[in-house]
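Next up: a single chain in structure tokens, the form predicted alone.
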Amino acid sequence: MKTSVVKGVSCFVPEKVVTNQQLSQMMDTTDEWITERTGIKERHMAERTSSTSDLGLKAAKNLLAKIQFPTQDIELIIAATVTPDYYFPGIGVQIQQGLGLSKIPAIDIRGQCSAFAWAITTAYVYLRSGFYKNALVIGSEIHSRMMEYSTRGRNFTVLFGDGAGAMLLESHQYPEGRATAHNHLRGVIDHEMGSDGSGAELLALKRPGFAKGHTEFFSVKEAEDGDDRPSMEGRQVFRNAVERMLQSANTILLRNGISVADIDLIIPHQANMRINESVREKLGVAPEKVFNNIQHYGNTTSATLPICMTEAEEQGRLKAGDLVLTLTFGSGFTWGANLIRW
């Protein structure tokens, strides 16, 4: 069986930072408030004059130079975002056109929180088939321009920052077998996905849309009752994410036979500090073993395992030859992990 081989990852953020002093001036907050309930201290903020789909093919195209790897060589693109440039075609046929690319299958996928762990299955699947060679994994968000920067609209707006990541997997056959946890072999060795449609209403943005009951898309009204801004019910999303991330945890760990001291680094979404810290000590690991940045950052969905791998790598602290864990838990519910030799 062949084995997906991460053959680099790279991102890319705004220039542009807001931090909480500058968000304490446009609602009631302090940058106390924000830092003991989220861990988050700034955020990045996209320009105007860009997309999520340009911030996408920022990230691809440092990727693609950072590893010299030949544009024209690729052969599937798989992208993530909830919040897309348009309502519909998706992101992926955009990067793909300004890539310079054509033919090739750009597919998106839709797991909000959980969509690049997601990404990275789906690619392990088509690279194990052999049907492709490569992929490049996209993550990118704009989540910005839908946050309210007023009282009413800061238990989001203070949460989420823009940027994006990218990832490329090569398909590979080694004459020894495929990756494990228990070799040295370089590859996507294991993952899990799960969804749970219980929750999908409990972390959501409902408008605008096709639901039951409206007779439109979006109305003036909806519009002037900012209907069109996220709702979460943050106890019971707090308690779910958790949950989720520790199952998905304990699930990788026991179907591969591996305790989570033979782990070199742990890799969450970055949602919320208090989340991490929280599943980090029920899974008994030390603080060093586990990478977060969303101090600077906020959540940026998609974007945020390729930015934290991008910047793990810069530190020193994600190394080839690394069992690395992803966890990550989102929207729908959904959730998923990936576990890979780097």
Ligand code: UT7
Second form
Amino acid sequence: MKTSVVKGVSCFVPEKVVTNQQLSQMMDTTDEWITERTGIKERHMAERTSSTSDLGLKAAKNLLAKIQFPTQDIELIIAATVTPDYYFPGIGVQIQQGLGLSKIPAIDIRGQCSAFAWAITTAYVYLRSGFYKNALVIGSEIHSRMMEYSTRGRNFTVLFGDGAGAMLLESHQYPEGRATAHNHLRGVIDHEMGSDGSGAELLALKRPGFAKGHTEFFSVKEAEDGDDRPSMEGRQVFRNAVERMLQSANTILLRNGISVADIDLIIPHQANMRINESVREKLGVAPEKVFNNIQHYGNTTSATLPICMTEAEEQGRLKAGDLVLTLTFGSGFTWGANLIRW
Ligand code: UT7
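Following the display of the form predicted alone, present the structure of the form predicted in complex with the named molecule.
What follows is the entire complex, opening with the chain shown before.
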């Protein structure tokens, strides 16, 4: 079996910043409420002239330039988003075209806030088996265009931001075997994926769509009523997020015969600082072992992990050889984790 090694990670975040203060001028909210309940201070917003695939393409190009990897050598693209340019096709093929690659497969993954973790796992499986030599994984979101900038949408709008990230994974055959939690070989070591459809209604964007009870993808009346907005039962989602992220962490630790003290850095999804603090406290880890940047980006769904990883590297908190644990939870419900020797 081959090992799937992280060759590099990068991101692209639009320049424009929207602060809590600015949101409080558009809806009945305050900087205090948002900071206290979520940890978020600001988020980024894409210009009208950019699409989700543009952001993903920029992240991919930043990555390829950073690691000096020849674009034409990419063998597989795995893209993730909840905010695609089009209902179909997904952004994978658009990014493929933008990179000037005309034949390689471009897969889109729908795992919501767990999608990047799942995409790493999907790449890991393909690369381990030797089907492909490398995979470019991209997460990109323009949430700002589905938000309602009024009091009706405040419980959702304040949480999300725009951005994109990309990672390149390469297949590698070590003479010693494969990367494990007990050797120093770099690569993806283990993963955890799970779903619970009983939570599907609790965090969703239901319209437009093809659900029963409707005769159209989206009606004029629905458009007038502003029904094309996401909905969320925040407290139930919060509770499930803590529970599932904790379970994923414990499963990975147990299966690999390690304790949390062996992990150099935990990179959790950034949905709410209180979720991450609760998981951290229950795992019994020091704050410096958990990477958070929700203050500056809000929740960027599929782009969250690569944005965190890029910043963690830049800040010297993530170095080659470190043992990293990612933890995600999102709409579906979906959850995931990756154990990686960086
Ligand atoms: O990425 C996928 C995963 N997503 C998540 O993990 C999100 C999980 N959930 C959460 O992070 C939290 O539940 C929220 C941040 C969404 C909400 O925090 P909460 O402490 O659970 O508040 P709540 O929804 O119970 O609302 C408390 C009050 C309500 O008012 P009443 O009914 O008590 O009068 C809300 O209407 O806060 C009100 N509220 C707001 N007030 C000011 C809701 N949103 C806002 C707002 N500003 N933006």
